[in-house]
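In C-alpha cells, one chain follows: the form predicted on its own.
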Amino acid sequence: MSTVGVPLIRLEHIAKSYDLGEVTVHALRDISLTINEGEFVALMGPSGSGKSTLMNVLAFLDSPTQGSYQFSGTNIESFDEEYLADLRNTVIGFVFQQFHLLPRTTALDNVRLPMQYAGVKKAEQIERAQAAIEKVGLGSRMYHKPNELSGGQQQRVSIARALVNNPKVLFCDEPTGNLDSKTSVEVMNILSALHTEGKTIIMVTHEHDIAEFAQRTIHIKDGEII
C-alpha cells in the first residue's frame, strides 16, 4: 500500500470529543502528526491525556470527530467498516498490556488466530505461528497454554500472534505495563530488532525508559500535542 516519498500516516486536524449527557469531552484538539514507514514512535502522557484514543485512532478502531487521517496517501474516510476490519487484521498487529491470550490454547494456536481470520490455510497457518514463536525466542513453549508461560512469554506470544499476518505497523499498548524491569527490557529488545529490519513500530507508554527505545518521543496532554 506504500507510496514512494509518502508518509504512511498523516493526520492534519484531527479531532476527538465525545458527548456524554450535558457534558462533551473533548479527547484530541487538533493533533496533526505524520509517522514516516520504518518509524519506531513513542507517545507519551499521563493518564487521560488522549494517548490512547489518537492509538485507536491512529489504528482503525475509533474515528476521528474532525480533521484528515491519510494512510499510504490514501483519506480513510474513502474505507469503508469491511475494508478496516481486513486492514486491522491484515495491515496492523496488536500487542497490549493485558496479553489478550485464549487461557485454553496453546501458544502455536493463539498465534494462529489472526491467519484463521484471514481464511489461510491451516498448513499455513501452523507454519507461519512456528515461524513467528521461534522468532521471538519461544521455539520450546510453542505447545504451552499462557497459564504454564511467565508475564515475559505471554508477551512474547502476543508479539507473535501480531507479527504472523507480517503487517506494516506494529501498535504496542504499554506492552511492558504488566512486566518487571528485567522482563520488560527482554520485550524491548525484541521490538527493537523488529524495528531495526524495517517495521514501523507506534508504541504508548508512560515509563520514561520504555520510551527511549523509540526513535521519536510524542509528548501529549489533554489531548494536545506539546
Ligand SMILES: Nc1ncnc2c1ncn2[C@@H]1O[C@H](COP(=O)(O)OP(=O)(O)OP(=O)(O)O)[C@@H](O)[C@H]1O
Second form
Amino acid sequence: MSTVGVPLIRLEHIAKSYDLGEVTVHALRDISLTINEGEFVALMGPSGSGKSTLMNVLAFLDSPTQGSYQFSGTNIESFDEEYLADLRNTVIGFVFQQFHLLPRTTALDNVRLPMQYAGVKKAEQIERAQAAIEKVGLGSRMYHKPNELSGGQQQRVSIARALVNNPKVLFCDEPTGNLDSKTSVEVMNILSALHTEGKTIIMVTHEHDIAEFAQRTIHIKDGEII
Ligand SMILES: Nc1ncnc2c1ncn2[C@@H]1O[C@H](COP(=O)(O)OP(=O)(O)OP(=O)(O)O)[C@@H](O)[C@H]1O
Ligand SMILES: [Mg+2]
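Provide the structure of the form predicted together with this ligand, given the form predicted on its own shown above.
Below: every chain and molecule of the assembly, starting with the one above.
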C-alpha cells in the first residue's frame, strides 16, 4: 500500500476570526497547507498563535470564516452537519493534553465510548476496546479507572480510545504536555509506531525533542505559517 504523496488535507487561505462585539480576534489569518496521507506533522508556535484553532478546523470541530478546506479531495463545505459529525466519529481520533477520560469509568469503558456513539454492537465494542488497550501495552489495566493509572498510562488509554474506530487521522494537541520526559518518550514511541503502520498524525507540541518524532514541523505565529 503506497499512499505517499496523496493529499489528505488541503487548506487554501484559511482564516478564522472570533467576533467578540467590541473586538475581533484573528486566530488564523491566512493558512495554506497540504498534508499528505500517512504524514506525521508537528505544529509548533507560541501560546495563542492559533495551533488549537487550526486543529479544531482540521478536525471539523470548528468552521473557518474564510478560505477552502478539501479533505480527501472534497471541499468540506459540501458536507452537511450530520455528515461532518459522522466523519468526526469515524475518520478522526483526538488525543488531548489533559487526557479527557471519564472519571470513575474503567479504561475499557472509556475506550468503548466512541463505538457507542458509532452504534457498534456491545460484544464487538468490548473486543475492539480490548485489542486497542493491548495495542498500547495496557492489557493488564483494562479495569483500572483513570485515578488508578499513571499519567502516561492515562494518555495511552486516550490513544486507545482515539484509535478504536480505526481513524485515518490522529490529532494530538500537546499529547506529552502533562508527562515527564521518560513517559513522553513512551507515548511518542506509540505514536511513531502508529505512523509506521500508516496513520496520518498531526500533533501540536511546544517541545523540540517531541517535534523531532515527526517528519515535518510547521511553525505558526499570530495565525500564520512562518
Ligand atoms: N472561542 C474563542 N473565542 C474567542 N477567541 C478565541 C477563541 N478560541 C481561541 N481564541 C483566541 O484565538 C487565538 C488562538 O488561540 P489558540 O487556542 O488556537 O492558541 P494556541 O496556539 O493553541 O495556544 P496554546 O499554546 O496556549 O494552547 C488566541 O488569541 C485566543 O485567545
Ligand atoms: Mg492550544
